[in-house]
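This document starts with one chain, in the form predicted on its own, laid out as structure tokens.
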Amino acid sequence: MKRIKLTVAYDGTNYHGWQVQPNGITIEGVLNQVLTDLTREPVTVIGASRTDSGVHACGNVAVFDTNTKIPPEKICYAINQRLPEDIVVQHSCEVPPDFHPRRRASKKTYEYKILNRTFPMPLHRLDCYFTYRSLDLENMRQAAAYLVGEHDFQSFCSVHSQAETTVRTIYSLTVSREQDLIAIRVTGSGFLYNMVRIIAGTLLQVGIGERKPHEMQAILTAKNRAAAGPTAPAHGLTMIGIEFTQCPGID
């Protein structure tokens, strides 16, 4: 028995998130079925990030155990022949049997994309949030700076979260623009339920002038979901990737 690590990219538009659901198609469910068919043994993958319905990924990570004789580095080729076109495994390799993607220390990076122009662009309708309103990027950057570091992010967490602690560390949080596309990119030790989308929604409020940058400090201090802005729509969010720390030879 060996443990295989997959790096998975997907367009989440047509899926009910990562985690298996009783009433909808999910990324995890598709991977389980395809891998079971491929290896001819029951497979249940373990994912690093259980992204929500409509959220995309460039580099989510999953592992599974198998007795297959297919070389680990060739599994990505074999599975991609069976997967739908909106899910593609970018890489596969063998990892130690105790490697668990949710229990290993890691840095996760997400990006929230905003299309900011007079009219929507059809090519970006599935992976960007659109707004025609003028956004003050400098104010958004100033507000973002308050969130960098270790904080209690209870105000930026869905009330439906079951996390044991709401303390998280954000290593970097940038707001950049290239032509009509604005990217809010955040790297952290981990994220609470809807945390990145609530950060994006709050920064959007700052950008249009509904909030001042310094209000971020008061939002953190409040430890109350009602103090922060709205949860930005899911389709603008993409998991960029995961960097595992203290795990030589597996990245």
Contents of the next structure:
Protein chains: 2
Amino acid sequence: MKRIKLTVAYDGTNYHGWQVQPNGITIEGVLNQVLTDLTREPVTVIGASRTDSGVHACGNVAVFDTNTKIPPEKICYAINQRLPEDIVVQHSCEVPPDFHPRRRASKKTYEYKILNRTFPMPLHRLDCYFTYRSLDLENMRQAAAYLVGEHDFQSFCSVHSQAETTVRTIYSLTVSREQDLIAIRVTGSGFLYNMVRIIAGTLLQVGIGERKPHEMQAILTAKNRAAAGPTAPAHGLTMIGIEFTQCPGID
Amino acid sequence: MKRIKLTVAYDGTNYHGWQVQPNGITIEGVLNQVLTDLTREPVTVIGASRTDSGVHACGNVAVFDTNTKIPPEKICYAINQRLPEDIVVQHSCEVPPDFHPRRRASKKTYEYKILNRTFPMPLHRLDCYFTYRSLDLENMRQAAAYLVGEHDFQSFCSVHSQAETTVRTIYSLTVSREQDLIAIRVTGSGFLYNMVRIIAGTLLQVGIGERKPHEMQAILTAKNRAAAGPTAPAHGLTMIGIEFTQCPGID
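For comparison with the form predicted on its own, would you give the structure of this protein in the form predicted together with a further copy of the same chain?
Below: every chain and molecule of the assembly, starting with the one above.
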């Protein structure tokens, strides 16, 4: 029995998120079915980031155990022949049997994209949040700086969360613009439920002038979801990738 | 009666091209219907570029005549409220009554996008042609240089074309790469039927080493469609915009 790690990209538009649920097709559900068909063994993958409905990924990670004779590095080719075109496995390799993608220390990177112009562009409608409102990027950057480091992010956590602790570390949080496309990119030790979308929603309030950058400090201190801004829409969010920091052999 | 010019962006994925046809929904057909509903007058738009099925646009141009009391600059807002999300009018303004977007001298710019990596990325599947094959960009650039200038482009014209002359001028033709995304961008006085896609298909042959850059000269001289490469798939192509060179007041 081998444990295989997959790096998975998807357009989340047509899925009810990552995690298998009774109603609606999910990324995890499609992977389980395709891998069960491919290996002729009952497969249940373990995902690293259980992304919400409508959220996309370039490099989410999943592992599964199998006796298949397909070489680990070739499994991605075999899976992709069976997957729909909105899910593509980018890489496959063998990992130690005890490797669990949610229990290993990792750095996760997410990007929230904002299309900022007078009118929407049709080809960006699936993966960018659109706003015509003028955004002050310098203020957004100043606000973002308050969140970098180890903090209790309870104010940036959906009340539905079951996390044991709301303390997380953000290693970097940048706001960049290329023409009319603004990217909020955040790397952290892990993220609470809806945390990146609440950060994006709060930074958008700062961008349009509804809040001042320094208010971020009070929002953190409040430890109350109501203190932060709204949860930005799911379709602007993409899970970029995960680095397993204590597993140097795992790419 | 006023003549109104529209700048139109669309995701061509779900349309049978620009031009009204008996079977299938088209961009022109949707615009005619929405403008007829909006103005309560029978409207038929005149398009600048009659893009093929699956081809996208950022800045295609259409004009129509109307007695509507809506100010010309506000028409785009009123239309967008009625359009599906894959067609968005970016700009509207009044133009002289004799302004015809296909009969005025213009510079048109198209871009053909190629996603070049081991596996496709789902979010790029609608507007990029995917290839995992290694592409020699320097050779593609050398080949492209042969096409710049005034030439008879008969070899790069679909045999279905009804154009009177196959002489066109290409002002610039660049091949650029940003990470795994390659863009072939071409600006010209006008393009023959399928011309940009045949140029892209031929440059792709050069990129993978099936042809040498200098063969472009012989392809031009042959004046025979069979001498050039295949027509690259429609979904990689986007109509970027049109500049009306002898109409300084028209933006």
